[in-house]
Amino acid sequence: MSRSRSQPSVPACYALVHPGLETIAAEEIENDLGGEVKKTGPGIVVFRLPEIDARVLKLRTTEDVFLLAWGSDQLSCRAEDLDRIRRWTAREADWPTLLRIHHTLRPKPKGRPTYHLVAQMEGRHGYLRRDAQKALAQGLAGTVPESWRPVEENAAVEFWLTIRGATAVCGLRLSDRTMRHRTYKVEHRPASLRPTIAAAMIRLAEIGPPHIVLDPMCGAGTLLAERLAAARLLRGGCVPVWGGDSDFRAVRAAAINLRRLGPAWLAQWDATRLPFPSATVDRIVSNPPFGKQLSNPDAVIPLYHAMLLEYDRVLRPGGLVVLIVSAATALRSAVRALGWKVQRQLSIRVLGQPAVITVWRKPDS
């Protein structure tokens, strides 16, 4: 990752993503925005766009999007990094251009503009996060007008410094909290998926306009919501999504979260005995219980076997199944008897626990 000032008229951007989803976020940037991914690292995707416009704020698999001021993957993780942060922030960043673009997408509110400095750090370093934030502030001296007012939240302009091991990126935040915390999600359930993870699973499902999408264990409906939201962005027709859960409270929460997004058929049911004829569903996308969510963690094994037999029954030949599980070995054992073929696999962490997103295809015959 280069530290030098960007020469092209359109500056680079970067996205912070849930670790493990970098390839999915990169594909979304390339396919939906026509962007060019320049570099990826743990939780970071650096990219360029032909033009920076409001479409960048509609990305679904990223947590936050920024204009890149400078970046480096050569930190020493020692105190000498602080001088580099000050110098790069003061000399390598074209702040006037970045602020102009920022104000175009995020118009300044009435009254005195507000600003906020954010420093994030992961890994072991010879300095503290507050030291890095202080170095950032020193490098910004003269960039922030004296009339601007510092605030702790809901600032009009946010300067971010993110350090992960030997990698650092600095820039202006274009997104706000609604990129990662969707406005549709007013009802929550225990172990509910992060919307960005759900969005990645929906992309992996390769859903077309005529496809019937089912989540047999829908919880608060996050996966179904991301399907409906993706269809709205494409401005195409969307058949209703199908979802259900054994807990009526979850079905009710899903209904509330989905009511403004699109058509959904929801019901309380047992996912091992679905009320559908055979071969009626094109895509199944689901977040079945992790072992620790069950009274007996070993119960996940018979559960996977029973639910996958039922998924295989209702799935059309050639259909795709996208699942996120913690017990990957138990899942593979249950799939083996069905003859499904694995298409893709991503390792991530969910609530601090290792998990795997897997994509399976049912044979055509």
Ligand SMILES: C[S@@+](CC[C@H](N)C(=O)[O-])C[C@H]1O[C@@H](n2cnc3c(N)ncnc32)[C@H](O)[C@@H]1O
Second form
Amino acid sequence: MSRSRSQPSVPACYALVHPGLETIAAEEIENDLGGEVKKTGPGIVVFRLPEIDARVLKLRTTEDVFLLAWGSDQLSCRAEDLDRIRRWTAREADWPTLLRIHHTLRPKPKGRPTYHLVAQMEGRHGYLRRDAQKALAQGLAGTVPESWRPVEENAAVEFWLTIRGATAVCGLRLSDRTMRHRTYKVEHRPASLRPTIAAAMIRLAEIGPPHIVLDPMCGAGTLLAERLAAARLLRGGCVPVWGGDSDFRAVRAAAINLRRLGPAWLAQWDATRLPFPSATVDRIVSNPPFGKQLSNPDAVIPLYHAMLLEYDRVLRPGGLVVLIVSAATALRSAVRALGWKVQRQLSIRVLGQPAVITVWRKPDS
Ligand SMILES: C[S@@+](CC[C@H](N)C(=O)[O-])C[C@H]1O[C@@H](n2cnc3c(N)ncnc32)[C@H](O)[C@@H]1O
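Now show me the form predicted in complex with this ligand; what you just gave was the form predicted alone.
So here's everything in the complex, that chain up top.
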């Protein structure tokens, strides 16, 4: 991204995404919103929409969306960047237009408006995050009316500056915390998946309305919740999702999280001995335990072997399996004997660990 500024008519937007999910988020923006992706950077997707309306707040693979004030992928990472941040914020951005669009999507609450400045910084730079935040504040002098009150939480307007290596984006946050955390997730389990990662896995599963979707190790039910939520968004409805877990507390948590989203059949079971006939499910989307979540990390190898044999039994020919694991080699060696074909693979980090999302197809016959 060389330095860019928004056009006066419909400004550009950007999304912050979990690093590794840039291509999936770009696909969602293009396919579901008719947007045009202009640039992607580390955990950043810059795009334009024909018009900016509430649909942008329904994106499911993005952590946050913003109106773009300015962006650059040519920071020097030296102290001279601070001058640029100040100057671009003061001169390159059309803040009145951005604020007007912001207020249509996020109406100002009654009373004296509140605002908050956020500066995020990743990578090595010759200045501190607080210096970048100060440069942002200086660039905004005269933009924020004197009557507005700075607050730390729940501000009506948030000005963000995100710096990742040589890339920086600055803008107004349109989303709130429910975009990344969702509202359904009231019950939590250890090692529960981030909803945006679960949403990406559901997209990768290419699920049709009649497909039976199974998560045999469902934990708090995040993947099944994202399936049901995606079906609701398309107003398509769907057949019940199937899920289970060996831990009854997980089954209970999933039941609570899913209850307002759609139909689900949940049970306590061992995923290596599932209680249904062969060739009954169309899609398996799951997040088996990572090695470090087991008392003996080497136990993932026999677990993956036994679980995949069972998944192969219950999956219909031509069905898809989407799994996220950290022990990719153990998974690949377990799959080899089954003849499944890799369709797609994404590398991401989960809970500070490298992980891989893989999409496999079971052969047709
Ligand atoms: C990483 S967690 C899944 C998290 C889930 N995706 C979520 O978002 O909450 C792995 C789950 O697998 C379950 N599990 C482990 N071994 C199992 C087995 N043999 N059968 C069924 N569930 C199992 C654990 O109880 C745990 O809830």
